[in-house]
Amino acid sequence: MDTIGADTKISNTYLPEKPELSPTLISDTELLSEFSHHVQNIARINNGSFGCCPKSVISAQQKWQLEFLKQPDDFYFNRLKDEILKSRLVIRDLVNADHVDEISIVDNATTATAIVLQSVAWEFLQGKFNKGDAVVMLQYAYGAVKKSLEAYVTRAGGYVIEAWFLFPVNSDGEIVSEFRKALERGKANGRKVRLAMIDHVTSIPSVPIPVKELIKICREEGVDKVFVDGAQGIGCVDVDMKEIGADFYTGTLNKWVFCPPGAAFLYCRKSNEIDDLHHPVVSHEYGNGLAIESAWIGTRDYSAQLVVPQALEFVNRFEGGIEGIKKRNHKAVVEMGEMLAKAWGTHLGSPPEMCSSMIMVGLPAILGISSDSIALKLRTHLRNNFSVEVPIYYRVPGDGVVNPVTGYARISHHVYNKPDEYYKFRDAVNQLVNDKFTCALLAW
């Protein structure tokens, strides 16, 4: 099936209007109302994990759910494919892709990762790649990505190499240098580097990665393909497919662009290899192109993927649209991060210019955060006893360091956050310190 022709025909008939900046900006009262379903009195400073969805978008989603349930057959045969296409067209413009066929809608970044790595695994299994050829990734890659590499690439005979850079990090140059070293290890003993997996913004610790520079290096070093995990990208940092130049890019729309969970995209730069990509859930559309396959993976709720236009309309109710939101979030999270570091006598995990809408803040060493499991218990303790929701990262201390900072909090800022939430977190940690609390009390 010629999916390019099919999509072109549909898009000419059902081309949606591009969301434009609203002439009337959202008021403070309207903003409070849009997020009034959030549990009150919780310091919700963890937007980076699950995102947020305003009432107006939730309402639009519920309307789509009802439209399907009223007459499923009519919705499936006459509406669903066209509505999915409208969302894909909005995403195409949002990320500056060349063609709508480069955009597939998927449930999340983990699904997108499975699509790409499944293809890589087949290359190994079919003998197109040699056993032991390498895939290079950052050591701070998302846990599900690491598991996916294990499940698809390692099992098929590939060799996974991690690029290690120290945290806290002080410059992009540190990341670039370690990435080059990882590529060198990947090409040792006559191996070829078949894929580079690069985060746009690492999850935890949170650090924006100089993806354009790393991709340029990959091209110079003969890396076959580059896949950027931008789960924390769109709405948080600049995302432009033509400028970034990756072969594959995935982004979620629920974290920073106000969609409900279950809306993400996979960009695949147009090439002959795109025909070898398939959704891991095989249904009736198999063989009709990835975008069409992904638009129908069986009976399920597609409503989160249909409200992308409404989510972008909400974005454009803010001054400057998505660019304005990013700038204000960055400014606010840096201010709050510096306030916390000053209050606790610690430091940020990276310079302000190396932060996005999230920032890492060192916790007082006296808390005695000694492992990943203890960090998770401290997070639970803060939630249950202080109504603070924030991820805690454990950093292995360096040799010979006296009173090292071993715990870092990742704070996020989005449009609904208020300074009082960060003050609440500050005061909670100060109370723990004043009470001579240590995480050893959480170990049992």
Second form
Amino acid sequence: MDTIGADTKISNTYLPEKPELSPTLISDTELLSEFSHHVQNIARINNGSFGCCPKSVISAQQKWQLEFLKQPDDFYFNRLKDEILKSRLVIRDLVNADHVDEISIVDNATTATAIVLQSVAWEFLQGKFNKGDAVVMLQYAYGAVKKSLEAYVTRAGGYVIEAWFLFPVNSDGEIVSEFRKALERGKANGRKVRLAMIDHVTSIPSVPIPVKELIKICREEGVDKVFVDGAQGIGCVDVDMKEIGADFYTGTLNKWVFCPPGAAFLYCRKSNEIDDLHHPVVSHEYGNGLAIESAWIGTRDYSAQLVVPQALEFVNRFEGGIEGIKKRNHKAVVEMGEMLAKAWGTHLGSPPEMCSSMIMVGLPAILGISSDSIALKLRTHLRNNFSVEVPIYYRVPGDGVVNPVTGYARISHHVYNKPDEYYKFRDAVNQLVNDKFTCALLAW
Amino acid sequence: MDINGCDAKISDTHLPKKPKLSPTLISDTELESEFSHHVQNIARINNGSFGCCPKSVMSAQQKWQLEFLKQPDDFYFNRLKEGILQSRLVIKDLVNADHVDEISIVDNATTAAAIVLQSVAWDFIQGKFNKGDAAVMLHYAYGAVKKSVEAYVTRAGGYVIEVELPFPVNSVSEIISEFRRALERGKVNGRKVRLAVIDHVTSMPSVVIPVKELVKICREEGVDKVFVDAAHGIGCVDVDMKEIGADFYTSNLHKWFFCPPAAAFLYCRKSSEIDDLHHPVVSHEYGNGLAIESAWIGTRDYSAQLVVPKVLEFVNRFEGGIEGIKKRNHKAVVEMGEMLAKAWGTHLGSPPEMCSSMIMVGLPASLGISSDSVALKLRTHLRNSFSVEVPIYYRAPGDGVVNPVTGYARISHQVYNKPDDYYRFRDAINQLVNDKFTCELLS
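Give me the form predicted together with its partner chain now, not the form predicted alone.
Everything in the complex follows now, all chains and molecules, and the chain you saw is the first one.
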């Protein structure tokens, strides 16, 4: 066992089957069939929230579930650990990590965040960090992450600082300078910045963040640790652990990599420091390293974590594998976003080069989106009356701006999407505008 | 919203459909079909470890999984919370809790333990408890629970006391007196006992603990909070929150209640104190009460938690429902245990009234089970060479005892078991003994 507790002998000699690009690429008919369980006649342009899972992976998952139920003791003693290791090896290769020990599989990014922040809490409580030392995060950090910071960092005496930047955003430079400013605030009064939490792509509003640059700045400014929230990561933007250089990185596999819900990874860069991260659900594996702990947190269904190799097989049925999928998604979502902005006379939330497989498109000001809850009601209205599934972001208008665009739709594009879905959205909003619809009508 | 964050209006007026006992009870053929996915020709006499899930429940689970994948946003916004609430209402009735707010659904008892113990850690850290105040648990507490106590209570400055229990055990009074002694140790030097963690049925070795009595003693002795770990709970022993009177109670639903892996509940008795338990995986629901938090800890598969009403329908296809199943399992496992003890010339680990749907049976001393790892090797040998699946417990022998019984098998009985399963085990051991097999051969 090494420091992090992995059985290094297995991982050094075991080579995962590198899935070759399939000799026959997936056909259009096969693709339709793989996603035929999606409710038809809905413009499902919100892959970013819950992802998707093709039939062949669902089928593989059900096989795993059955394997356990058929003979659970044998499965637990003889098969589970090896199979989780296989999944971890696939992920390691996918994200260019150095060593499989650095890869733990968890349910989702929310869990990964709790793991890292609980460890930070102990560091405050045990005096390794001083009360009042800072943790910096982005203003647009995911809701659950903000709550996790409250539950662990603030509660343990840390001081949380938000880096604000304007949306719509025009360049990386805007984000970088606001981040620098936040680090300055973090270091005021002799404080140290113990952790920087940076989204790889913010959730809503969705903007890809120049993480590599920000991490470089963190190193220059003496930030102890950097944690990148790549929930919208693999399949959406380039995810390369060595390139990015973070201490911790979490990515989901169910959003853009076709795994069923409940599969994500947490990368923890090997360092000389003793790693005292542990899974908050403590099992008998406590102390054996996060990867081993996460592979057994009590009896539950690990099948979503076990199908990672099968999900990658599915990915490689597409031209260019994950890279090809990512490029085509980006191209398509920019094209559709520009089409919508033109049709509505609005604008994009960020320049095309600053987006991923999602893009923010301004909604006509006349709709009168006036609050977060109104934005949610409009979303519901679009779902119920127009069969369009798309999240809406409310942006507080700047002072003195006339007829401001206060609502932005976050459209996603993934392999199952078709142009018609975006036309359906375009037409729905045009109809609302023509009918002189305003969101005031939704307020009840 | 009340303190625990529940929408009180929904839960008070919503009456769950109380599934009636099925007019047609499940037939033998149907029963066999429901468990036909179990690998055949294995004596699967270890329901206690991983439980079981019948085909009709698996099928219901897959429907739920598909519902989410078909239209996940709609499912999340319009269906998930209500579905979880339905499950919580079923559980509330099953365990005789006062209010559905007291019932949270989590993955398993291991998770429930982490929730309670993390909260205890904060109590120590924030000075509500003094460093060195005690937490008492049983020596036979489950491995994961011991680790959780280490990770949260010891780390936060608590002092952990283990209640030594004899095994084999002959009467509940042995357990009660040891428990009292542990509480005394807990209160030495002005310490307070802040938490007692008590198994309802210990895992290994498996013995039914007189929890109601122990909870009473805890109240008399001023223990702040009592947490009952009933991983083996519903379907295994009588589970009645008001009868037992604990502050926290957790039971798995996938062991003896036919849920797929994994689902469990954590009961938190409503009290006038502010409840600051929270799920360690913090989502945007943080602060809305444990039950609401647990129903959304990020995107994952909640289907095992959503099938609880369907599971109750399955249970009610048996005569007497869960009560009937429990009684028949107990009767059968005692009968089979006594049959084995007689065949091997050994004894049971506890009197029949102190066992549940599981019982400990001594293995012949000649097998020479000499350590925990040897016991595990014997288990593997039984699986690989005899197709018998049964966990083996190693009990260190007392001083000076000649030819002590050092190994005990924990046999379980669930609705799918047959006498042949136990005869197969009996014969396997007899063969090992006849072949003069000793565990040294396994090292």
